[in-house]
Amino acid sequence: MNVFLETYGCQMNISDSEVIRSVLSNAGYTLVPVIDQAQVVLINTCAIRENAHRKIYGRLDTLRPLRKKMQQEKGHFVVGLLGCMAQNLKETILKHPVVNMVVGPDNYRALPELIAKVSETDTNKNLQVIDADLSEYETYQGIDPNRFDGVNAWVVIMRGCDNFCTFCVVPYTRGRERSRALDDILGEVHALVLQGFQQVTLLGQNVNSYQANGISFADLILEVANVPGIERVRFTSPHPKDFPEPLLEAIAIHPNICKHIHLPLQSGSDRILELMNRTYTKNEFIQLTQKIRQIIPNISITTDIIVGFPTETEADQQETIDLIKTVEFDSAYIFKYSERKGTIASKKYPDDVPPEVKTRRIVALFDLQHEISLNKNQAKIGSTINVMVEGETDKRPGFQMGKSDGNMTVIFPSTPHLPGELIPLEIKNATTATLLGQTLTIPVLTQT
């Protein structure tokens, strides 16, 4: 059968979708691309914020005409929804008239069954299917993920998380910590450069918690750059409580692991970080920070910042805007507190702070992080920086686009060269979020 499969979420759920098409395929079903053409859609989702839930919901919704014509003439139609929201509302989601399989983050593998099961019973949607349990040893060892062609590509070193954070759901959808072997990550790594990836982003709920048989995630990184072929090395996401100085002094000496960092903060009070249960205080936060430049001068560093965080006051609010000046994050991704079913924070704080209130502050927080970014991108206009081509731009014809060893988005005038190549740039202009830049002109020596 014929397969449309929709992804929704963080780069976890993009690397989950590689493993899903890989696991499909071998088993003899078609991925297509569009999906009249199919006969099963999956929904992969997110669970993070309630946007993320409106617009599952509201995708779920039109799919009704769909299926009711799919049913007519193929006499079954299915439609599964995968991932974090699925392992997290279960018999809840099962309830829309669309849906009848719902699988859970670490039960891909038996997606092929799943289907046919479903698919050779459901005329009328009489069958309706669960498989959403949390495993403690599923990494997806063996299973290659279906990549599309590109230059960056996701590789997971490790699944779940243990620091169960009052506000997040991902403990309870992911499950507990586990990390995969150091030799099955470098055959992926060694494989990904035959197929023509020049960079890859190692991939976890807290990357610095790895931790295989001895082998700490400074050493991992330290192995996955030394791969022949493997130009830039990124990693996502790392948790302030435990930044070991190795891998400071990793990201320090070698060459090929990007100088960026993203550190999430979520709140700069300590009263908001102590009920966020985020194990360290404003001024640890701060220290983390100094000591990173001070050992990576050249680093760009980036969080995520949560606004109304239950029983958020205006001093509370003070507090962060005071840490970001003192910071000076080069770009932060700051979002409004999302209740989410079966976290600490939805059963023991309520939702109290009023959403004109949170528009007000993340509005005061967008405004000041936009002035320090404008600033500092402007700061970098008439330097040289290494950019790895990504690709023709879509809204400027005549350009290209790529990043910057600091994740930095530059824009330029179309060159020959070719995605995943490094080329040198200056910088010419700077707006927030994008650097304008300009191949370099070798000047021609004549005889006179």
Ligand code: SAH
Given for the second form:
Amino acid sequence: MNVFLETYGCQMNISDSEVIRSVLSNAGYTLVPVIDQAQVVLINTCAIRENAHRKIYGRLDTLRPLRKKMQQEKGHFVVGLLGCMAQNLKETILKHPVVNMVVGPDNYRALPELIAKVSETDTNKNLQVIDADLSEYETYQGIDPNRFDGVNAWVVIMRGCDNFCTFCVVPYTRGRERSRALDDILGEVHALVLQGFQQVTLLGQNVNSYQANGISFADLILEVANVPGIERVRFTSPHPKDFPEPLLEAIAIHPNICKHIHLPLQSGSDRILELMNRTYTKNEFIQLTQKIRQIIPNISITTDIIVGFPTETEADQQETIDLIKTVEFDSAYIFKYSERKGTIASKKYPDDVPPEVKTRRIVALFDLQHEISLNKNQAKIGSTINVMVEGETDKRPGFQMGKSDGNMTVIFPSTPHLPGELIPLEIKNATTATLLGQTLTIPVLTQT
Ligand code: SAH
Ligand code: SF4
Ligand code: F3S
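Right, the form predicted alone is done; let's see the coordinates for the form predicted together with the named molecule.
Up next: the whole complex, starting with the chain shown before.
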């Protein structure tokens, strides 16, 4: 049977889709690139904000005509909703007329069996299946993810989240924290080198809370960076509470560990941080960024911020503005608070900041961060930075693109260099999100 798989959401979902592809192809299913060739459509979903849900509902609506046509022609058609929205909504989303299978993020090993069950059934019986039980152990150990080609391989080192930030749905959709054994991870990384990957990104909902048999995240990242053939190691997404000095020192001393830390702030107001259950204060956060910059000079620090959390006042917003000015993040993802059903915030704090106030606040933060990012990027003009080539860019014909150590996108006139090669580039120009580079003109030494 042919399967079409579509992925929404974060890197963890991209990585999960690689596991799904592997599970299905091992069971004899064929993954197809075009939806019209498929008897099975799987949608791996995200639930983080309401617009993630909205996007999926819109997508399901577009599948109505296809379901009708396939049912008439073939008698059966499977539309499976997977991922965080499936886990979150369970039976409710199974009522959607297009969906006849719902599978949560810990249940992908069962997919071949579940698909067989729904598709063998006469459509008149309209059988539906659901498997959305969270596991305390599932890490998909033993499944070799079916990765797409490229320079980067995602390597899941832990799953789940125990932090319960009051706004966040992830602890409910991904369940409890669990880490993979060091040897299993290293085995995977060695294999990735043989497959030709130059970079690995260690993944986890709280990647730096990794803990397995006394091995900490600092121990693990050094071991991974020491695997011969691995040129770059990145990690995402960490929590500010787990940055002990040994971890900062590991990042500082190992040339292969990228000098980039994503440090989600969420708010600059102590009152709001407390309501969010973020477990740090504004000053602790500022001190952490100072310590990071002291131990790892030239580190790039990026962040996530939420505006309009319940009860947020203009004074709270001003504190976030002040903190952004103090820390000067290299870039920031800024979101409007979106109430998620089942979360602590949804039960305790009414979503009382009006939409137009959220919009005004997000625009103010966007403008401020743009200015900071632009200044920081323009300061790089004239310097030389190492860029890992990723390939041709669609945005500008005749140009290649790559990533700096600090995870900035750099575009440059095409060279003969292949994806995965590290090359020095001189920065010629900069916008808020992109650097423009040029290969160095090396003086030709002639013998006289
Ligand atoms: N584990 C990661 C977060 C993953 S979610 C971490 O702790 O950093 C990515 C970002 O989405 C969060 O950092 C937060 O800024 C944002 N987010 C999460 N829930 C949200 C909500 N209910 N409304 C708006 N933004 C939210
Ligand atoms: Fe969500 Fe907080 Fe866990 Fe991040 S740490 S996934 S924001 S609950
Ligand atoms: Fe979305 Fe789930 Fe990732 S809610 S952000 S796909 S962990």
